[in-house]
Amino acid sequence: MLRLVGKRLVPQTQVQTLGTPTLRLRRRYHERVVDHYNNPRNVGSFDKEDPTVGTGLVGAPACGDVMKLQIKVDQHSGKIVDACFKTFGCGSAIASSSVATEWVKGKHMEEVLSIKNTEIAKHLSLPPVKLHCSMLAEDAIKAAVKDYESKKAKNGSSDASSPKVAEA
């Protein structure tokens, strides 16, 4: 459905009601949402057992969206060198995941924890009814960082310079 919406050129239709034509505006997704839905970036997955990979799996029971976001971290620098996602959900959820993976690449762990859902929603021009999609992306980033940190602590290679993730 979203692919069809993205290809429509005419944003309104004429409807005949009781003999008088009226114009009805169609709701459209912002072009960035359509772009990230039609051409999602960084789709895929890493080996979750890899100690350099953090996996965040979050879902929204109300709408059925499920998002898995994974980060691959350089253990020496603490920089995220790669990210990928798999999302089951609406176009806004897929677009939010895609944007999130683009934004976390090349950043340090403490930088990605400052990414807020409001920034993602603003970038994609999400309507209020779709804000939960950007919240899922923020939660997935935090969950992936938390997973990486717990693996790092379990392996005994934790250092004092690494950021700790607060319980969400």
Contents of the next structure:
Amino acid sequence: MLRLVGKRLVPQTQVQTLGTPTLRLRRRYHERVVDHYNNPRNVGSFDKEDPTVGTGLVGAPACGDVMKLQIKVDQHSGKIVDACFKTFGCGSAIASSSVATEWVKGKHMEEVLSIKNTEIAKHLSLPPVKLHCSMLAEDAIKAAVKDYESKKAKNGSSDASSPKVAEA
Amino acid sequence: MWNRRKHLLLSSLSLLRHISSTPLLRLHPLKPSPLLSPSNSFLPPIDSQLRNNLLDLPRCGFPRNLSSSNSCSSCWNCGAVGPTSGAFLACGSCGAVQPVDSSVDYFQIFGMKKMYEIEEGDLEGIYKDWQKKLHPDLVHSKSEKEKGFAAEQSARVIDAYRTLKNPLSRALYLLKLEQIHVDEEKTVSDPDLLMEMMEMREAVEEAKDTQSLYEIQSKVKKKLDSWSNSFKEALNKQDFDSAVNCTQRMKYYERALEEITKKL
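Show the same protein again, this time as the form predicted in complex with its partner chain rather than the form predicted on its own.
Entire complex below, previous chain first.
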């Protein structure tokens, strides 16, 4: 009896998989998310005090996530030469920040400001419930750029004052 | 014979009153005759327009946000009037499980005042008492309708128990009852708060032994308690912005505690 039931079941599942090869029966993380989670790129920290480094620190209070994204900028060209991140959160948040560090490298600061969370979400096939993770990554990029600019402005003003002192 | 008809008429009238709060129960409002023949089978479904009309029917004349909503609740099975205070989830006379009334909040289900400080120890006892009356396993010999009510009521009591037991979820539930909507999508960039959380999570990750983990755990618990008190004060003053801020911090501390528990 059991064997009969078993035999009946097997062809059914076979038909299901043959007929719908792309059907995901359970909701899983997309393979890109899993890849970024298992092989994260650019995890680490730069020296916060370094004038060429911009640090973006953002959080999502609803889920208790924290994301730190840092960029190293070439002061002459304004290009981002290196980036790193540190994220405490779910797989989607980690993957989003990892993708963000990959995408900002080699780009100008104005360019990276146009990176949208929807692009990150699409790249990782994030479900609607995880869209805020990609938003967090977009905000982290913007915060890092803003931090660098404000540092530059501060250093710029202090440099401007010192020649006057020298002249005097 | 006449007494029986009168009794059936009364129960049918009370049944009509429950229609708006019972999505499971489908009934044609203009044909009372099916009600007079007592049967436990499904009643014929009604179309959406009629259903909307039903929802517009006056409901015993009391507003939805009144704390004790039982002034005209009566049992669909025997017609007995429900209690004047406390949630009417199961009939005291015949034991029949009642349909879910979503205007009854979680605090009412547990017979507690709507405030942040509650007797957490009492929750389990009351929860078990309710499940003795409402659990679906206890109604497997009853009608489909009552089984449906039991499944929903039992699930609601479980939700209520879990929400009230955990301080943070209780806090968020209280804010929800006050109609304070917290924007879940919003990111925060308060540098002090985030630096503190970042350092805390890093410390947890880098902790080498259980001793240091326990030390971090006790520090975090103290902070959680302190912010929990701040929430209580903010709520009492009706300072909802501060209250939301407190819950955000509490969430971060709870996450840190979860990570510590995982590591231990």
